[in-house]
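Below sits a lone chain in structure tokens, taken as the form predicted on its own.
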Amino acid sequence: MRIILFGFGIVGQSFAKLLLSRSDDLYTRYGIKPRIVSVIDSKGYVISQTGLDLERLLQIKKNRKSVYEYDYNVTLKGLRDELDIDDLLSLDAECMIDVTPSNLKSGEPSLSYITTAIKHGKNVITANKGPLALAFPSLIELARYNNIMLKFSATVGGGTPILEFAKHCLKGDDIRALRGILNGTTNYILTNMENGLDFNDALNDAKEKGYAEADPSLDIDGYDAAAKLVILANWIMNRKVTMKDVEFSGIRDIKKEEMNKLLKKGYTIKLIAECNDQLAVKPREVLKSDPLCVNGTLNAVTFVSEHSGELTIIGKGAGGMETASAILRDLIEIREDLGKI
């Protein structure tokens, strides 16, 4: 199975490492031999229709900082500003994987990558929340019109199969509402505040641990959780919504004193995303005994269904290898579906 990979940061490199470590297992269990035929990073791109040597690719990226420096068994390579997306996506490949950074304002350039790939008949796997948060209904419609598969397990929950759990394990039931912790960075900060730190110290610790970016606004102001809520609402509850339909706020104004008062009453504060009559992401008081009251960088989502009642799934919400595992899960599903045609 031939793959065009957009993005070669932590997640892209983790995906390459995962393919290397599981190559024999993937063929034995699923009859799949993934072959990456092109990779693009922030500085350039490389193409080899016979398949790139992943060990060499990883080494080049580590030592020379760009896949553009790869120069073995290559039919074409170039700088990023020379890139023609149409030409690249015209390559002979079954799947385009997008692991570029999320842009929640315009969705670009990922939105253009995905739409172009679909128009070229490529199945798409994305870990990028931006396009789905801003244009989910139209992207799904475009994919169906072109008869291709658009997969996005990695956009919500990282390696934890939150979307699959609700879509497949609760098939036949009617999910009436959902609520959950969708952002591991804010959950880590709030956990530190439970342990006595004020907001700024907790945020700085998250930065030092690598859980928060230098500019953490997407996490702590609620944008990331809102984007994930949009994806859940559309995919699981058949809404037709985008980011503008979500009322959201973040955790900047939470005080240590407020947290301490609630802890004495058996409560804490979590950034909760909810989909019922409305879509909202806000700091909420949560009982310490609530299944959603998880610590650290964990995510947790409770689905409220008509017959099964409340069911909660908990797991790691981020991490390079965790996200890569979700991408691989989607790739296996695409391979299985192609085998049915």
Second form
2 protein chains.
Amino acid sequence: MRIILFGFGIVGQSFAKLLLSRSDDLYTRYGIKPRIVSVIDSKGYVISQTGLDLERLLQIKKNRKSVYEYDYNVTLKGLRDELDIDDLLSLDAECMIDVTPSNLKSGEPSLSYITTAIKHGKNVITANKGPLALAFPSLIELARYNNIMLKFSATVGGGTPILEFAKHCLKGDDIRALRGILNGTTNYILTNMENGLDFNDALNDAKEKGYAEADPSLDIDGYDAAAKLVILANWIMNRKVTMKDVEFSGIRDIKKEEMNKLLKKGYTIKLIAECNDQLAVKPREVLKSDPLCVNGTLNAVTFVSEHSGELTIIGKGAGGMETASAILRDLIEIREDLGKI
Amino acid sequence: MRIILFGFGIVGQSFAKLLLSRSDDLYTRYGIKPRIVSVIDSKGYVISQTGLDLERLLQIKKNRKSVYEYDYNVTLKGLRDELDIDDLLSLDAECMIDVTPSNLKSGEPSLSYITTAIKHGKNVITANKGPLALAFPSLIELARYNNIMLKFSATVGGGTPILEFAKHCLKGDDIRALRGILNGTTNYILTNMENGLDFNDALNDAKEKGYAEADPSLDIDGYDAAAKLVILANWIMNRKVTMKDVEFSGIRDIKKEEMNKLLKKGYTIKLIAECNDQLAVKPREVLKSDPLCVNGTLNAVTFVSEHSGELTIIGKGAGGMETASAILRDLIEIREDLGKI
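Having seen the form predicted on its own, can you show the form predicted in complex with a further copy of the same chain?
Full assembly next; the chain just shown is listed first.
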């Protein structure tokens, strides 16, 4: 299976490590021999039609250089700016994997990469929320029209198979509503506030630990959770919605005193994304004993099903290797579906 | 799809109601037209080769009578004692569903029903832990040899798809260990003890609420959780084990004082079933903030995966409709697999 890999940061490198460590197993259990025929990072790209050596590529990144420095069995290489995406996606390959950083304003450049890949008949796996949050209905339509598979397990819950769970494990049942903690950074900050910190100290601690960005607004103002909610609402509950349909607010205005008062009554405040008669991301009072009420950077989603009752799934919402494992699950599903044809 | 239904108590009746309420949907979404050709309850049996009327059957049970009283379009009926199981299972049918009560000592009579059904080429769905806890490896072997499907989603977690989750949602990953709260009755009692009751008062309250049997020993001495652990260990972790391989103890000896002391340190006591280097069901100290630490009659299982981290799934562990929904999932999977041939 030939793969074009867009992005080679933490997730991309973790994916390469995962392929290396599981290569025997992937072949014997699933009949997959993955071959990366091209990698694109922020500075350059490299193409090898016979397949790139992943250990060499990882070594280059360890030395903080671009994949452009790769120099073994190369078909073509160059700087990112000089790359013609249309040419690149004409390469012989079954799958394009997109692990570029998310852009929740325009979805670019990922949105263009994905639509171009689909038009060239490549199956697509993306870990990037941006394009889906802004254009889920039309991307699914485009993929169907071109008869290709578009997979995105890694966009919600990191390694926690939230999307697969709802889609595969509840056959014959109907999901009526869902609510969840979809952003680990805000959950870490709120957990800090439960432990007595005020918002600013809690945020600074999250920055120090590497959980929050220098500009943390995507997380703490609710954009990231809203983007994931859009994906869940479309995929699990067949709503044709995008970011503009979500009513959302963040956690900036939560006061330590308010938190303390609730804690004494057995409640706490969590940033809850929910899809029922409304589509919203808001701080809510939650019972401490509710299964959804997880601490630290954990993510959790509760599905309200018609016959099986309320079902909750909890796991790490981020992490390079966790996200890479979700991409690998998508790759195995694509392989299984290609096998059926 | 023709079905022979063994057992017509709460779960059997809930399953009949579920089929009635979803009949249109089952046909349009999954191509299933279920037809119950025989029902056996504790007193009698009835056979109708053209299919039994489920509403009439439910009405009979509402009047606390046996299915033996059914009198419409009957091919054959009689008392349970006079029933030749071998004859019954020679009926034309694709599937036998077993919702008879569990027997964790001998697995009977369910074990004989299941083996006879398999030998007659019927696909089997069982909600009965007994046969699997005592003979999982040999039942799976027998099913494979006869090329039939043996499904048992309802045996662990009621309506919570614990078995499917581990099997279908973690492709390309390895589950290294699991631990869980698999018995709702003991969890309800322990939650009562957290709230200040001593063991006997907590047990009596569970009896009053209908969560504990008159003889509660299957639950509180750990048998029920051990049986479910055997099923998980075989199915998820490929261990060839039965009840005799589980080291287990119950919750009778837990003291209120001990619980109080732990609570002050942020811990509580839960009856934990675990499969790692050992296979055990024992009361354990668990952090109150651990995702596994659910209250009341809830069930929860944490899977320790190699790449996706720790994943927890939480839901109701019992209930007629919840268990029926798990049986329906199995039926849909059988239909999908039959369709492939």
